[in-house]
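Read the single chain below, which is given as structure tokens and is the form predicted on its own.
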Amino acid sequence: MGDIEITELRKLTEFIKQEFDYDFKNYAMSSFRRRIQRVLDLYKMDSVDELIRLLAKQEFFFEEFISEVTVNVTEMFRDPTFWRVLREHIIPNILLNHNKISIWHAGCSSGEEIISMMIMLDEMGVADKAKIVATDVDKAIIERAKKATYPLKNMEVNRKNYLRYQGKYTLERYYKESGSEAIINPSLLENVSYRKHDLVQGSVFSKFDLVLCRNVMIYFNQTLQNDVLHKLHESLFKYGYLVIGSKESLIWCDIAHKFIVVNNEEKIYKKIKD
């Protein structure tokens, strides 16, 4: 099979929208291709019309077809030096003024990120401080990472980030072998809650002092990049910080004059305007 149309895409991204109210219309279009061509491969279809004759039908494939679409992989501590400034700089300079402090992971996929976050609080001894927001598009991925369980094979490269984090412990004191997975100790993640949320249509719905929104909006236009931006913007606190991705940037948006630059290498900004 060829490469698909555009033609067949945007077909593709109407139905969902008419359908499941879900929009993929400004997904970053080659990496949008590329994932459609996955779950073809993967269900063994032979084009985009038989997809979304598949959608038409079943249900419950939505959910499954998400999860192929936006599946993320991700890795606990993944780009170490980045924890180290948030564990050295951000938190503590949060701490300064405040006595709590309220998180939001936004698009958290199967929940790396969120066991390194209260890995390393826990390590700072002020987990109990905070408060933790989770949010994902994809109902099944909060669902794997509410579960908090991994295949053991995915925790030796864990393992050798959190040494090069260079953290208190061994990772292994966080969790439990059983069997070939990892369980993490559940009382890790007490002050964390889990949401469905769409970033893209989802409306701001808090304020936070930290919002972490990495390797999320690689996949959007600028456009849509802008518009979440904007949300995010508005879901901080004035001083409050942000983090994206390594390969995302802020400096041609809209409202990259209401941010300061914390740490170019590491993406943090700082919100200077409401």
The other form holds:
Amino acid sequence: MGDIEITELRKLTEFIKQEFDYDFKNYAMSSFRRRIQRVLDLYKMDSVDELIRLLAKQEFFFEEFISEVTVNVTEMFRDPTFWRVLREHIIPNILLNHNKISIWHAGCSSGEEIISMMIMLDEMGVADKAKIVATDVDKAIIERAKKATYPLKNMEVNRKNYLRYQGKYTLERYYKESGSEAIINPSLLENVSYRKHDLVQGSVFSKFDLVLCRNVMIYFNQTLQNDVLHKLHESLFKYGYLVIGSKESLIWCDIAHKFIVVNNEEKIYKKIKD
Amino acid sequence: MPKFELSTKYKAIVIGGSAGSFQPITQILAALPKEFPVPLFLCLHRLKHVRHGFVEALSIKSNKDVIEPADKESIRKDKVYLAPANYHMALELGHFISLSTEELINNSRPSIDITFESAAYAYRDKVIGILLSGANKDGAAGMEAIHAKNGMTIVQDPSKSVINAMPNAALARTKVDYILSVEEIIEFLLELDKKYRI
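To test you: the structure above is the form predicted on its own. What is the structure of the form predicted together with its partner chain?
Zooming out: every chain and molecule, the one shown earlier first.
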């Protein structure tokens, strides 16, 4: 296997920007390179040039390409300790001053995080106070999130996480098995609205009390992380909360001082300045 | 004739291990001086839900700081970097680390192949890859990538590994420069340290 050179990646990102108006220029280098290698392997292509030719020739291929390049690996109740902090501190804090709570899942992927959120809110008895918006850049993955149907084999990890989260019941309460699939109870997701949104080039569309953007910016370089943080900041009400992945960091962003750390371990921040 | 072919060109030492590697890793860390001149990157298979305790356990006997890096953290040569639970750890051009939540590779996250291959890409022949005891084949492709860039490859002697599948998988896949016991790996690293100090 030959290495994909940086010049080839540049050629590809420029082509995609021009033809499809998606901007991968500031994606983190090594993961982006691995994603492209993955696409080449998957479609048995020998070079980035071949990929560019296929993208130019078959327009419908681009959506498939987006699905393969973006990373869609997640779990329900990923980082159970985070969900406990959310349940015990953050949500009660928001509801102290508000009757309603608006939440944005930025980069919702296949929807496991949304389901975790709705289960948590449901068990807290506050699901009807919540307005949830879930967005992703990948149209196909939004459809999967809406469908809320998962391979049964994934549910083992999810059940373990739920146990560590110390939920009220068992995770089985929220889905039914059908063949090799687990179908999440659709009534759980009634308050969720889904839309396609590109964090990189999209504009700010609303304001929220809580924004979750976990392990999304990890695929961007620092320039882009900084740009996106500006958008997330603008999308928060003053004193709203931002959550990023457990090993992500804001400290090198130029507006880091507009947030305070609420919980460093779980990477929960609060916007304190407009 | 000296036992090892040494050079001061190295910028990164990547170490991979799985089942049976905790003991050798702690021995290695205990033996290295605080001023050891090359940063170490440890990719060890670990329980994904246990985020705490591993760094602390490795730190007990280590003279060097052992840390779990944040995404995009700059590399400092006085540190030992441990891949965090449930994240892949890659080395990037421009001397920093990136993390990712991509698919499991070889059933593992962190995957040794990702750490090793990214190191080979970023540092080319200036990488030393060391693969220790383990029960699967993770790391073999990474060792191949390091060798392809003329980096140095070392495996723990399979006959002296608690579980030899991982060193054997690397030996079957690529040319390995040295097959060493843990004591010899330590000797190698201390010789390297001396070389940098001359």
